[in-house]
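Here we start with a single chain on its own, the form predicted alone, put down as structure tokens.
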Amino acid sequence: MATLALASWATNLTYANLTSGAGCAIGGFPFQPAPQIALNTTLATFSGPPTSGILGANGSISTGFADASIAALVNGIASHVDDYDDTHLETIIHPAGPVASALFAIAEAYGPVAGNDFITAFVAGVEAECKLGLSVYPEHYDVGWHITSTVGSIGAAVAVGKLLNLDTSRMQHAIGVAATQVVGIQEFFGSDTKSFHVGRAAQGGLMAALLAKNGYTSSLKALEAKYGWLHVVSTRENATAYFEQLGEIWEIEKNTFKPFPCGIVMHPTIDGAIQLSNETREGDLKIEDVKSVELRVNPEVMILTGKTDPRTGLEGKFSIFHAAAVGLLYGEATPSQFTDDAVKNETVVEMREKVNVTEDESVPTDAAYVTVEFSDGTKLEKHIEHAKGSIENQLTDEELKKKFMEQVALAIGESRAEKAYEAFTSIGNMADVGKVRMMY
């Protein structure tokens, strides 16, 4: 009873249970045409009057505010456009986008929601994403489903489910609603829609509250069912032990930032291509007589992001090739090494070249070895046993607010992005969470 069970522990829980994303929204929509794309397509031929905020906006209210439908999918697809959102590397889910995007967007619209209320139904809904994830995968992954958006629709209506204070029964249809709606498939990462499809996940997880909210039925067996979403989407289910888990073990407290904005499997080469940038500039050699880079990396690495000659900054985000070369070339590896300009880069381009991969199953998914060799024979080399960002090697607060300040005073201005940080990191003490947009 898997669907009863979620829905039952989603009800009953309280902000006195829990123990102890915004960035990326908004440093997301100025700089990537897909969020503005989604935002002008849909504002003026679907949405209603204006209740929630597009977070990255600058404009009037008549570009920055949408309906809270049209606000969820817009700040969805924002959030994860860059590649930069949190990961739940058991799973490599990035819980915070679908759910936050529906949160925000809700509370502005049906406020006035006080922040312990709005933290409750975050954790609720990464809670039931993350255990959903974890019982499928990673067969549900392999097959080539993007697991984000396919448990992100769920988590959404969950979160957005306990603001309206469901209760089982519709928390179980809202449920139902949202599963029926499974959306995002692997073919499209490299492109626009890879971040639509956490755009949908919010935006249809917010409608099937909704729709539960006002009587609309659906499955009280949804994920279980012979034919329900655990069984249509998977070879191989386990729901049942994940979510006799829920309350004792807390997924988001195994959730981890990204400090590189692309394929959270590179990471771990690009943490050595940087260590090994700064250490041939420390010394006597020249990155410019790099002879050839050898990657020995798990195979989940190629699977993921095979992609040898990008032509796109988004396709570059899922190329373990040009992740290594810039991570040599430029000792960093932020959102400019990802555009269109970096990809076509000639000298990147020739690094690119240099880059050979070796598949090899004993590497665990967030540790890598890098080998740099030199035209006089010299070699250097690399072992990341856990990447910059993994649970091993969290980003300290400082960076952590670094990374949120870098990415939102390109996108508003570092006065305007100071105000938000205060904001975002006080929702737990607001009286009206919908309140944040306007705060910045």
The other form holds:
Number of protein chains: 2
Amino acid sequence: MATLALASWATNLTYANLTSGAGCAIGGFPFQPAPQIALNTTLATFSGPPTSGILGANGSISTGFADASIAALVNGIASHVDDYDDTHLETIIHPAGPVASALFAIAEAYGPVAGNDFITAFVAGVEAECKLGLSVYPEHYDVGWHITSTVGSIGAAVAVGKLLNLDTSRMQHAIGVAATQVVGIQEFFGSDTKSFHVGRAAQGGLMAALLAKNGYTSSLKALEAKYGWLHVVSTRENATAYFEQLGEIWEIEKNTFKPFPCGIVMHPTIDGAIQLSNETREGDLKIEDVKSVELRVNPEVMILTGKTDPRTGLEGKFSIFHAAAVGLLYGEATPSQFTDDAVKNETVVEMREKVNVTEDESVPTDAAYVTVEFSDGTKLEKHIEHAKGSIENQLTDEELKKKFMEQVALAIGESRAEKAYEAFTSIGNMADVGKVRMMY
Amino acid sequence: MATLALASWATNLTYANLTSGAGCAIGGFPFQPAPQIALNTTLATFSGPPTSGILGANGSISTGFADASIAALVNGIASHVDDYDDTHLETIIHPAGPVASALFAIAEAYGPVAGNDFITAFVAGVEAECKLGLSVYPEHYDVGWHITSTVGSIGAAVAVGKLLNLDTSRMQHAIGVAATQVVGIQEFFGSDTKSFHVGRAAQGGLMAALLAKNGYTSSLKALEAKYGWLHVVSTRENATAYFEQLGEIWEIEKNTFKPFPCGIVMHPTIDGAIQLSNETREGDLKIEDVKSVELRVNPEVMILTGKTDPRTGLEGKFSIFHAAAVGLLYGEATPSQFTDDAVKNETVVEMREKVNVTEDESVPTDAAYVTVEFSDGTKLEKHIEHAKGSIENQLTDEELKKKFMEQVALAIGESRAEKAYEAFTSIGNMADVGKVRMMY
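Now that the form predicted alone has been shown, please provide the structure of the form predicted together with another copy of the chain.
Now the full complex is given, and it begins with the chain already shown.
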């Protein structure tokens, strides 16, 4: 009875605690085409009365607001477009994007929503996503689904349903309407459509909750039925077991934040490359110093990020070759290392071509061996056991603030970014979360 | 190169011929809650400027029009809610719903659209859907996907993309944005969410084409790539072979129309039950005359329509027991036999309980054996080789008109229905298909 278990747990849930992941949506909007095209395609022709803000847009009526459905879509796209979001490492789900994008849009449209209620709804959505993910991972992911969005629509529906105070039965129907919208296939990684997945999941989940609120029916057994979600999207046996742990094991406590804006399986390699770059040649490693670079990594790395010759910034986010090259050359991996210009840079291309990858099942996905052979014949090796940002090596509060500020200041300036940081980190105490946008 | 093959075939396609399937959307709207709830949930809060008609609504500005995205959603729901639509029998796809719902909405919003262009776009969309369906059927269906909507979003994208004159590359991207939205799981058959699948497919495909037109990228190999649509949603080998037949074998010529508003695998049984009802007791078969009813049918019938005790009209559409009962009792199976009242009627319930089903692999899905044993010990058997509405036993033009008139007159009255019939059957000659709604 997974659907009933999830619906009744969520409807009965009360205030709990979480950390905030709002930074990405603000930083992602102005610098990538995907959210802009999506907004331009929908706003004038397909938006109802503008109730909800586009995070990171300039806040004017003409482009900064849309109806809640389009705001959820565009903010969802913006939250994911930099591939810089939070990660539930056991499932590689980025839980905040779909849930927060839907919740902020609804909070503004249907407020006032108290901080405690907002956070409770957020946690309900994240727990729903991650329990679903655990139920089908890795089979579901291995066949080619983009798990963040396939579970994201259900998480968004549970979160919005919680905010709308759906009863248990309507919450079950909301889960069903969301579950039947399975959005996100891995072929689109490296294109505008990857982030569309997250936006569409937010929008689809939001719509599912609103339809169920108005009496739309789906099924009371949407997840566990023979031809329901769990069986259609995965081959896992006993897929409903995780729902017995709701409220006992909290998935949100295992959520982590990315230090680098790119595919998470590349992070151990980047961590190693940056350390090697900083520790050698007085931090000024030159292309001519390097004869070759050898990586030994988990085979998953090549499946997900095996692009040898990325041609756009987005493709660079899924190229282990590019990742190693920029880590070594620049000693950092920020959004600036994953632009179209950065992947076409001649020195970067030359460095990429020196990188060789060995796949090794015995290397965990959060580990890597990075070896540089220099022109003078010397070698340096770095073994990363747990990459920066992994559960054993998490970002500190200070590093999280730095990440937030770096992204957000680029979009809206330093002083507004500082105010936004204060606002988003104090959501739990607000009387009306829908007003957060007016505080920066 | 299935994606390129489909995209370049569609962009190069010129005027061809087809029959019209517009009747269902007009008939379905006013009598089922699903399209009404969907319209009420979206119209006031989520519609942009109202450019496109809700077929079957009363045509007033306040409820009869919405933006093209919402019109596609609601008309798609209405087209499918009666389960009375057209059927491509090899795949059980109902091709017109998602494609026509998106096309009418766009034709009204972005017109003028000449009849020839409209029909060419419609054919492109239907061929896309059915070739995709053939590529993955039956594995895709057997695992639990609702094939009409899973291929429908791609069909709608191809059709709208054709109407918008996308070039081949943008058409490929449109196919990708549509392909990543896999909507429709069979657990929701018998609920409002089944028809939501068709509406969401229309809406998702429409949005995919508009995004691609504005430069949104997905993949040039959305269908055939290792982690692309064909492999993620089915286990079929050599799934791309059907795309070589585009323009040589026309799937639209194999499209048929349903004589009964319910699951198509029940049609042979209904056909037999109606014939038995009409041929015995002077067409006045009474419940006390019947001792038992024996059906011998393909096993697929029980998988899809095995509900023994339907409790709503929608569930009745997927109950072979209900279908046999009403066919025998009333000698017909029209929308009136699939209402909530009809499934709760005591005589119908009593008759359902007399029905026994034997599954037999050797009986094709368009065939059935229906045997009635009467209280006096006599028996009558009817063997239906090809059900009414199957490719070998299609509805005549006159029967199609009767079907259209029966549905549409209930919604908008006899004389407007007559005008609507004239209008929808002469679409090919119109100067602006967006004006069709003004002709009735």
